[in-house]
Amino acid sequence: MSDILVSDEGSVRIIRINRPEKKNALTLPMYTAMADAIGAATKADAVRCLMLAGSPTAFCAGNDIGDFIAMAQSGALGQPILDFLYALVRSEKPVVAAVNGNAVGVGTTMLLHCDYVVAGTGAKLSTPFVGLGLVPEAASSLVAPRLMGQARAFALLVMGQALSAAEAREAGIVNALCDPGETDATALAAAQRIAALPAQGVLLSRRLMRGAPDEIIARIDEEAEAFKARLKSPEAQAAFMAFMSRKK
């Protein structure tokens, strides 16, 4: 079975991360599959809203550790990661997310670009970038302070303080909380409500609210360059070695 499942529920396209045995950690091919699904939805008139989802116990554990170590050794950030982020930011279809369990790294930062986020009460968001000697990504250094304020963004992105589902709602990342068993259904209902609205009204309103994506794309690229430099830094290399030692 594919690690990324794409299905349509009426006019809602569901993109589901389906690698529960690895807590939905993302490999480079999975990034490509998600970027392709978002891009295809943009061209499909019948699709009126997108929904990102994970498994009942994990939304996304961030990057696959094997890919991450390979990037650390090469000092190169995989292009499929950037392609996914570009596709998400440039999507002209509204994006709803259904979050259960842990959302780590990009599992959290991708939520900053969603229009409506539903989280199960047991969800937890975290971004351990700086603790690994790295920097924030996915334009989170730009979007998070605007969304949640400088102080909260610093605690999340730099100090690595995790947010509970309730704290993420208070910070403005999450729209609605629900029982973990109802997360997908609640998110799908929200996506269907969005899909039922006049399409051009949604499109134009969303453009006015979000503005041109150029600034976001530029920050993604700026962060990526810093991220690549940090991958080869002594701090990052030491953090990776310590992490791998704990895994053994």
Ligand code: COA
Given for the second form:
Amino acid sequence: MSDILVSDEGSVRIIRINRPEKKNALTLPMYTAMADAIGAATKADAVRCLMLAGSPTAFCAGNDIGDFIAMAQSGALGQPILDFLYALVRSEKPVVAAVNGNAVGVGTTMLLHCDYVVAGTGAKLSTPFVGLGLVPEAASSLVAPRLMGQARAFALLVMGQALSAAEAREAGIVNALCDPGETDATALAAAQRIAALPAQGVLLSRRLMRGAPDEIIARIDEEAEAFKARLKSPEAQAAFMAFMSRKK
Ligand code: COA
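Moving from the form predicted alone, what structure would you give for the form predicted in complex with the named molecule?
Below, the chain from earlier opens the complete complex, with every other chain and molecule after it.
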């Protein structure tokens, strides 16, 4: 079965990360599949809202660490990662997310670009970039301080302090909490409420609220340059090797 599942529930397009055996860590082909699905939804009039979802026990464990090692060796940050981030930021359709379990790294930073986030009470959001020898990505260095204030963004992005679902809601990056068994249904209901609104009103309101994406795209690119350099750092190499060879 595919690692990214795309399906429609009425006018809601659901993009589900489906690699539970690896806690939904994202490989380059998975980023490409998600970017393509978002791009196609933007062009499809029948799609009025997107929903990002994961598995019952994991939303997304971030980038696949094996891919990070390969990228460090090749010296290039995978273009599919950037293509996914650009597609998410440029999406003209509202994006709802349903989060259960761990959302790590890009699993958390992608949420900062969503319009409505539902989290199961056991969800945990974390961005261990700096501890891994890396820097924040997905324009989180720009967007997180705006959304949650500098102090909370520093604790999350630099100190790597995880947020529980309740803390994420308190910080303003999660809209609603629910029982973990209800997360997908709650998010889908929210997506359907959005989809039922006048489409042009939603489109224009969203554009007004978000402004032009240029600044965010520029920050994604700026972070990517620093990220690429950090991937090769001794700290990052040591962290990746420690993860790959850890004993359970
Ligand atoms: N890249 C590659 N494989 C990953 C992964 C990742 N980012 N995250 C998890 N996996 C794999 C594990 O290696 C393990 O594979 P195995 O069964 O073949 O050994 C499997 O997924 C299950 O992970 P496990 O760690 O046993 O699950 P857990 O419930 O104990 O912990 C996490 C879940 C998400 C907390 C933990 O896997 C983790 O910290 N992952 C790394 C997250 C990360 O640093 N991402 C990069 C951020 S920039």
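All values reported here derive from a predicted model rather than from experimental measurement. We call the rigid core whatever largest set of C-alpha positions still superposes within 1.5 Å between the two forms. Positions refer to the first chain, counted from 1.
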Problem - Core-superposed comparison between the two forms, residue 239 Cα displacement 2 Å or beyond - result: yes
